[in-house]
Amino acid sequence: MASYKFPDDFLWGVATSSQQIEGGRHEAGRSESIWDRFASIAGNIDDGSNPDVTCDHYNRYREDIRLMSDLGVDSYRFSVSWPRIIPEGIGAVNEKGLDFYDSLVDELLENNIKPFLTLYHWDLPQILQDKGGWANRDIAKSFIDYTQAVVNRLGDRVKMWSTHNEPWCITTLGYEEGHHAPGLKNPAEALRVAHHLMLSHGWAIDVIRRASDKSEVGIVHNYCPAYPHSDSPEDHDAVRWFDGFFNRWYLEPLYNGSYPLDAIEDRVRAGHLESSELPFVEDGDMDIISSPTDFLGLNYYSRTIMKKDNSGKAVAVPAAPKEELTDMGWEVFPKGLYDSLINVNEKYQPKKIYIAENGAAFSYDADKNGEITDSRRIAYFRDHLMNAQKAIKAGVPLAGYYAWSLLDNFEWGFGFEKRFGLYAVDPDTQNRTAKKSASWYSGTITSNSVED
């Protein structure tokens, strides 16, 4: 039996969203969120659940401290709720809603819990979406100051902060295929959307910075690597494609201080840009976006193999069988983690990276005994950080590993239909029940190493 070691100062966590667990739609001063706005129209949740209560996490986030206590986790991800800080997206701040953050960081740290706060993951104050959303550039400006009214709140304790989880997914779920909230399908507003997000970042990072003295910054990208259907070059060039599309259009300013060439002309091909230059970028953007951070987060799920069809189009091939992908219909490929931080840490060099969310949904039922053997889930986790451990070998600064997520919880679209916690909640009451997967993890944690 092999064993995987990793470094004494590694980082073990979980993930969690505020949209996702806290509820407290209406609790002190909250405003509604684009989620709130989109799952109230019929058809857009799979199951036709909302997040007005999920987890109860607000009322219930000290029990939920005190599973991740009983893990044994280093430090544990969270998001604010923008809604709850400033509900009318701009002017003045809710108190009330910081006094909740206030506590949740206090108890974390009594738990010798570090706090990894993400700022912004996707629950836009609704009334900031009726001036644009992100596609307005002055929303970016109204990010400063929802950020400045946390972190000087909170800046004291936090340290490790993340300006947004997953622009990609904001971009082109929420404002391109309208998968996501708020709905929309505009791809060349979606391009101004990514801009914004980014511009936001680099704005965000001085902030930070000024207010929350000895702390670490970065950003949070769902990294997803393409392999080409065959040796052909028309499938490597829809790789290249894909690459560029989901990957590079975010990481190459950050890194670089400019859009890809080659993701330009394809946006140009496809109609959403009318040319080579961006009439979003304004002079000094691309300055303050490639700020340097302290750490890139990387969420990986799965890989992406991609082909050419007949009439020329990039296309995603399926990778597996069915009965071989997770409850999201992807596919379980471990190697794709290593080659992702293989990649990124060539290309980009990051100073540090985590693995900020990583994990799979499996629904299984507890048995008579009332336990949840979720053993497809275990060996997802094992496998990702064998490939993890490996990197770290391999030289890539790998510094940490976040599990998503703590609770089955609200995934989206979906519902409650997708379920990647390591503690099953009962909808009714709000039990937590610790799956087989969240003892592993324990152990996993306890010794600092994974076993083949």
Ligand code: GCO
Second form
Amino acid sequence: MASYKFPDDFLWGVATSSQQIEGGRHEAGRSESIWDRFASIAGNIDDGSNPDVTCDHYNRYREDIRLMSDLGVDSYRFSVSWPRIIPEGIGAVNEKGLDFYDSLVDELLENNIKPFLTLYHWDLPQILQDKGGWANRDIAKSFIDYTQAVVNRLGDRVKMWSTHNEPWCITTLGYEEGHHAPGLKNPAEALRVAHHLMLSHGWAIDVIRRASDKSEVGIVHNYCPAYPHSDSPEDHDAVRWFDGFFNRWYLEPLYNGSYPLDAIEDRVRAGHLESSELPFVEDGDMDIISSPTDFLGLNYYSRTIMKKDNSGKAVAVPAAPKEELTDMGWEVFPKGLYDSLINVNEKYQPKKIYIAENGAAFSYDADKNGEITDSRRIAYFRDHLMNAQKAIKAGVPLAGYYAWSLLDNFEWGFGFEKRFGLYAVDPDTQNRTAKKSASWYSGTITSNSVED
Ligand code: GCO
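Starting from the form predicted alone above, please write out the structure of the form predicted together with D-gluconic acid (GCO).
Full assembly next; the chain just shown is listed first.
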């Protein structure tokens, strides 16, 4: 049995997001978010649920921090709900909304858990969506006022900051494909959204650094490695197309200060752009977007296999029947994490990388003794961590790992049907029940290693 040892200063954590676990929909002046609105429209959430209560973390955060302490985590990645902080989207700061995060951060620090704060994990105030949302460049400026309010209150104690979580999801799922809030299907507008998200990231960096000394600032991207279905030039070009659409559209502005030319041409061919001139880019934007960062947060779940169909369109190929799938239908492919880390490090040389999310949806019920033996989740974590450790050995500056997620929670359009948690949550009683993966993860943290 081989042991995969991690560096002594490696950060072990768990990750959540405000909209998915807080609830407290009407507490302390919180206004409506785009996900509250999206979930209120019949048919948008598979199980007909809504995020009004979710895991009631707003009221149970002390209990949840005790769970984190029991796990022995070094750090907790969470997000702040903009509708709590500036309910009108712009203007007055809601001090009571900040009070919640003030107490949360103090409780974390009292338990020796480093807060890793994401400013935007998808819950835009609806009132700003009514003004065009991220397609409106002014909203990017409003993000700075929101950032200033949060950093002013928490910047003395929070020293790990991510501006955004997964710009690709916000853009493509929310504004292009319509599966996520605000549920729009407008590819041309989606490109404006992507640009304004990245611009707001660039603007926010200095705001955070000025108000929170000795902080690390970065952004979190959900990286998906693509592999060709065959060795044909067509399938390799399908991989190029996907990588440009999913990864490089965000990482090249971030690290190279320019959009990938091949992906721009793809968008022109698709009719999403009239020409390779990007109308939403103003002078100086790309310098702002590529402002130096201290880390890249990388979320990894699975890979995609690509080919060209008969019409020449790049399409994803379903995983072979023999492959293991999670309840999300995603192939379990641990080597994809290694490949992702190597690819990103070779192409962009981030100062530091955190795996800001990695985990799997597998549904297990408790047995007659109340035990939840989620063996497939344990195997998923083990195999991905082995690949993460191999990447460190290969020279990748990987500094931490955040398991997604602490709790079974509101999985966006799937509602509560998809369970990613180390702890199960009973929706009626809100009782938390540790799954076997929780004790496994705790043992991994203690030993700072994984055994195959
Ligand atoms: C994401 C989001 C999380 C999801 C998780 C499982 O990566 O999509 O950051 O909010 O819940 O990844 O899909």
